[in-house]
Amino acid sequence: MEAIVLAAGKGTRMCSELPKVLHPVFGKPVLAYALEVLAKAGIKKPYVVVGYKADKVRSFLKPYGAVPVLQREQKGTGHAVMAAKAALANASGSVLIWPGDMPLVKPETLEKFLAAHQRSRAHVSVLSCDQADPWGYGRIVREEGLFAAIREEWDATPEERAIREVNTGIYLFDKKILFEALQKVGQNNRKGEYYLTDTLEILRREGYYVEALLLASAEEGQGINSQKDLATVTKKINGREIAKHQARGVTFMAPDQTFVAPGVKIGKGTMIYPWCFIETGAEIGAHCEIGPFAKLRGGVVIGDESVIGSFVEANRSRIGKKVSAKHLSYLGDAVIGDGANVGAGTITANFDGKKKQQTTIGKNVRVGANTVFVAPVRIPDGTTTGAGSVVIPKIKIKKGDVVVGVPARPLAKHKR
């Protein structure tokens, strides 16, 4: 099976110069969600139709193994698929067509769709869903329960607009009949475009078996055509991720005021307070407390029973077990040992003007309020820093020392 992903449009209603499919959802372009679902289905080399700002989209595709196909003019979905005809010249079997702006379709829904298509032995199948408010979607028109046509919003009659079963834009075609039917598609519609949807009605009239499979949820059928749609999709992905963690024993005090990206790991018994933002790649241990107003960025690993509190940001850091960083701190490129206490206002100054440097804080270190670590520095186990200390490189610090000042120096140990 081959796949064509439609990603050529500008997305005029987005009111943005960025191609619609490159708008980020939790730091990852919308198009990435579609490509990841296809990869899970075993499609390793999808053909992606590019057009508007094609070079930007092409550069994004490389890590996914996707093959770009250029649509020089954007004349509709049918025209976009025709752009991939030459690329698929040696392909046989089925062709899956997928919009690049639909990130909510689940892998298991795709699996059900492929299995149902195979069982039905249809020549063409379209994945449909039921929408309470179907405005803007192509309606699935049936006659005596069987598929008859897809009618776009602007070309539908009042009776057809009342239909709630709508087209998701995901199809499975026999390759040969797909391109034969596209040759017969005209521009007899209000937009003057070549609609891919017209091929289904053409094939049905010619005696081919066309099936509409009502297998997707209304949520999965949500596409992105505006900034409002983008926000809606982001909210739904966030809700899915939080629900997954709740099912594994994570407590969210205010789920609607918490943001958790896909690809986050959180241990059982952890409490997440409101207004936290946790990025892809962050890992949080069991029985931790996070927030409120904490930001955990990619590459952060937090050990069990640790506390990351109000207005604390951590980035690319390994934080041990039973660490407490409760207030107003930035922990970037840091390694913090078990049992350390990080005072309010602590900063790891990790950028030296050329590259990021690491701060290593040992076990059971007591960091005084407003301490600044000018990386690269290494703080031995059991050290204490005084409030307002600035710890710079090359200062000799021994295990158990108390360091104070600007720059910080170990206090003399008095003999008793």
Ligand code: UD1
Contents of the next structure:
Amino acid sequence: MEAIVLAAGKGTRMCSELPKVLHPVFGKPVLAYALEVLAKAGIKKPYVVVGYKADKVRSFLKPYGAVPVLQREQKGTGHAVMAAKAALANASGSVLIWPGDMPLVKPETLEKFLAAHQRSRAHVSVLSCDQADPWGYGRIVREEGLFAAIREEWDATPEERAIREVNTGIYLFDKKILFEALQKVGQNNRKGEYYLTDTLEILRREGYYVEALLLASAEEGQGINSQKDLATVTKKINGREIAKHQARGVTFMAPDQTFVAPGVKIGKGTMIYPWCFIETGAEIGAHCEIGPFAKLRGGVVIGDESVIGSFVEANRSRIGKKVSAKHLSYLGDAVIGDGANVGAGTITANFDGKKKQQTTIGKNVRVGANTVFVAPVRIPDGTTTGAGSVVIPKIKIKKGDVVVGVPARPLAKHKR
Ligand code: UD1
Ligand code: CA
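Could I have the structure of this protein in the form predicted together with this ligand, to go alongside the form predicted on its own above?
In what comes next, the whole complex appears, and the chain from above leads the way.
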């Protein structure tokens, strides 16, 4: 099976310079969500139709093994598929068509769709869903229950507009008839575009078996056409992620006020307070307390029973077990040993103006309030820093020392 992903449009309704499919949802472009679903279905080399800011979109394709095909002018979804004709010259069998702006469709639903298409032996199948508010989507028009046509919002009669079954923009075509039908598509519609959706009506009239399979949920059918849609989709993806963690025993005090990106690990019994932002790649142990107002970025690993409190940001850091960093800290490129207590206002100054430097804090270190670690520094186990210390690289610190001052020196050598 071959796949064509449509990603050439500007996304005019986004009112943005960035191509629509590159708008990020939790740091990852909308298009990447589509490519991940296709990869899960075993599609190794999807063709991606690019056009608006093509180079920019192309630069995201490589990790997915996707191959760009260029649609020079964007004259509609039918025209976009035509752009892939040459690339598919040697292909036979089925072609899956997938919009680049639908990141909520689940891999399970694609599997069901493929299976149902095979069972029915239709020449063309379109995946549909019911929308309580179908505005803007193409409606699935049926006659005596059987598929008749897809009618776009702007071309629909009032009766057709009342239909709630809508087109997701996902189709399976027999390759040969797809390109034959596309030759016959005109621009006779309100937008003056070549509609891919017209091919289904054309083929049905010619006697081919065209089926609409109502297998997607309303949520999955949510596409992105506007900034409002983008926010809706982000919220839904967040909700899905939080639900997965809840099912594994993580407590969220206020799920609607917490953001958890895909690809986060959280251990059982951990409590997440409101207004946390947890990015892809963060790993939190069991029985931790996080937030309120914590930001955990990629590469942060937190051991069991640690407390990361309010206004703490951590980035690329390994934080041990039973570590306490309860208030107002930045921990970047840090390694923090088990049992350490990080006082309020502690900052790892990890950037020397050229590159990021590491701070290593040993086990059971007691970091006094407002300590600044000017990285690279290494603090041995059991050390204590006084409030307001500025720890710099040059000064030697031994296990168990108490260091104070600016720059921080071991207390014994420090004038009291
Ligand atoms: C389309 C469908 C509609 C369906 C909806 C589902 C058509 C005519 N309409 O409408 O029935 O309910 O999707 O979300 O197909 N694109 C190109 N080149 C173009 C035009 C579009 O690559 O010349 C790409 C876009 O980048 C986008 C996708 O095709 O990723 C869909 O285009 P869009 O304009 O969003 O179509 P809708 O109006 O949402
Ligand atoms: Ca769309």
